[in-house]
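Single chain ahead, by itself, as structure tokens, in the form predicted alone.
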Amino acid sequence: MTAEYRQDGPRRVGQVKEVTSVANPIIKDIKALSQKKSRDESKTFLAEGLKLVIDALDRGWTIRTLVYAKAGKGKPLVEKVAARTVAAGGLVLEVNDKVMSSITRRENPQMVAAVFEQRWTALRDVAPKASETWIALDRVRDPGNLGTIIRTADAAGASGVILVGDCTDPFSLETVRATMGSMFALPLVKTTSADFLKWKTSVDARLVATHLAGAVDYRTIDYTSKPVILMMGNEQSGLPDELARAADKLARIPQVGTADSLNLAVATGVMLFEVRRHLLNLDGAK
């Protein structure tokens, strides 16, 4: 298969490359994406799975490098993704199982992985509209929690996720895996607490935050008259006072039993589906 691809320079004609060594410089660069520093410098990230890669392409994301295992050679869907990648100027690598395992850090890796360009939405460009729900997460630290929240937000029809303060990287492989592809469907925003508070005063939306001091049952709050920004706090320390004071409502989820709290992703899911309950039905309309 011949194609045009771009690798740190002008577009040139070449062939899809076959790589058999984990010491190959391109493979080393891809493996380095397991480190946040490399992801930040290159503004790229790694995702794996044929369905996920196809969904990302269909949503307009750009593949910089596609990697597929030899077992995928000749499979129509893999060939189609490869053709779309090189047509857009990307690089395609055919690798053996050892190389694929080294890239994904799995003993039984997926057949396909891809390096994508990161996408961030600027907070100033977010203007919540009627019936929209945005999730704001303060200093979320666990990659699994963040990925699960992004997946849940997608399922519930939320409009995007705002990361406030020092949050875990949504483009880490662990977070990307946990989103099950939903990160390609939702805008992601990162901001500081100060900028978030300033932005909040400029939009006509209801900020609802969960807080241990919350005296309001989350099921009694009006989620219908304005767009909603659902704010959830850090896994260990919850919301700081400055963010809690900015909330229009401080909500609490009633609990019984001996557990003193819910997992952050579970609590976010409970809140989110209540916020959007009036907009959801079983036929998928929202």
Contents of the next structure:
There are 2 protein chains.
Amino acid sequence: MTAEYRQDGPRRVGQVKEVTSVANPIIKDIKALSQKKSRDESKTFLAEGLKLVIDALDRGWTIRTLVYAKAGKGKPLVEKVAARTVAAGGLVLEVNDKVMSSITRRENPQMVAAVFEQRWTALRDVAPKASETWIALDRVRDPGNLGTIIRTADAAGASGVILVGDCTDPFSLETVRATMGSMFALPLVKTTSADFLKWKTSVDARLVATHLAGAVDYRTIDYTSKPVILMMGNEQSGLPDELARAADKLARIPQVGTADSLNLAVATGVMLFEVRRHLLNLDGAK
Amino acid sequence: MTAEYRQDGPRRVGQVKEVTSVANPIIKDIKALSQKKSRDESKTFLAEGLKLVIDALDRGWTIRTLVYAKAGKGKPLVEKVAARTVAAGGLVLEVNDKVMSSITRRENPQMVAAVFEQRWTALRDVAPKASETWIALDRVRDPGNLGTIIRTADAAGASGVILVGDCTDPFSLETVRATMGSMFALPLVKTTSADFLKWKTSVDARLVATHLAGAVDYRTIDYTSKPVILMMGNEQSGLPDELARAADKLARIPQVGTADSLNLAVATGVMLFEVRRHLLNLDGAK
Ligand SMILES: [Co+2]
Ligand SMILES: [Co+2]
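Show the other one: the form predicted together with another copy of the chain, since we just had the form predicted alone.
First the chain shown before, then all remaining chains and molecules of the complex.
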């Protein structure tokens, strides 16, 4: 990490910088964001795509560094994003295709990528209100699953995602990609199992957890009278007993053949559209 | 491809062969199965995992070549699978970890991998019966999506998956992995858009397609009076008009915000559990 990345405040730099070498120290720092350690230290992450970056800016996210391919030069939308980045004290880099590929680890990268500041919501600030659904994920391991779940949560009108215990990092490139921009739309919370259980007793919400043992049909549960916290267990081992015991209802999706054969993201999608069934309709959902 | 792979009939070889070099021609042929061309030529594919291989044998699939890591030697289940492979005229290879990693392209490979003969069901042999659900996928591109959809189809009790047009290969390593063994449980059909439309007019089934334009709420459609063919459009462009026009119903899942924001596998899962809602319950589904 260069000093430039360690500092948290806004940047002095206000002009566009041209970079042609993958060995450039700023480029090296951006590439280092593929590692969790670097993301944690710098409290930043990388996201790709012009539309996604514009959406993020419109939602009030802050760009630390904007990178665009030479082909983007002069394009009105790219120029506008560059101007907004500079105005907010961020750095703008114009790079060649080789540099762009090395940053995004893709052969055919998008025209724009940006380093954003991470955002976490504190669990103590989460107070589920009527008609709200929060998703709590217990030790989710697969980056693609987490990204797809965040995307699904956004599509179904859920209010946020709570990561319980040792989860995969939502700010990894793979997860950010799989969210398709939805990670800029939903609050993300990170907590321990113990803190989650404590918080649960302090809020007036129904904790519905998917579980194999002693479960009830997911379609027979009352999702309407209270806000719902939908809890999904880890891909391999399912939900640990201490979390299952705290649940108000243990739900199960009926399946043919083997007992627990749905992919986690698909199971979360099926549950979520059931939990919010009474709230979703074609003439303007929510 | 060595001659051994080009021939379609059963093998002469009946004993276990030890292989320690990644340059061994049989190993090279197995590694070549990561390419569609080699899979198409040999009409075979690679699958990993002891449990999965046993399940496949139990379902009547044929192993051409069984590969197991040295650590598997003497383990009763591995020995049993090896004996069954030999009895059916297949080849059995005992390999070191380096060879196993090179075949499976994983750092921590499973103990067992096997080359199976591909199986395709002809569309003309598909005649949906009452209570059956078939999934038709229009030009699905993502291997992980296809695998997850096959897995979901199996879990929800669907009868098979029809690949329409230029779809990703279901026999790729990534897709096979994502199916978690379900690809051995369901018939797979490959067809063109024109042949699919012709076939549709010859069967007494309801074609329900997801589509953005002029769609009806997916929960208001009659899924009970006829078998259902659930058609899902391509990840990027959705369903082409000629397929949409052939549909008996155009379904839509209500979503918040952007119109079409669900991942294809999640959308298929949500649709499928709605289509089969009346058929699935906790006391033994189907
Ligand atoms: Co599970
Ligand atoms: Co779509």
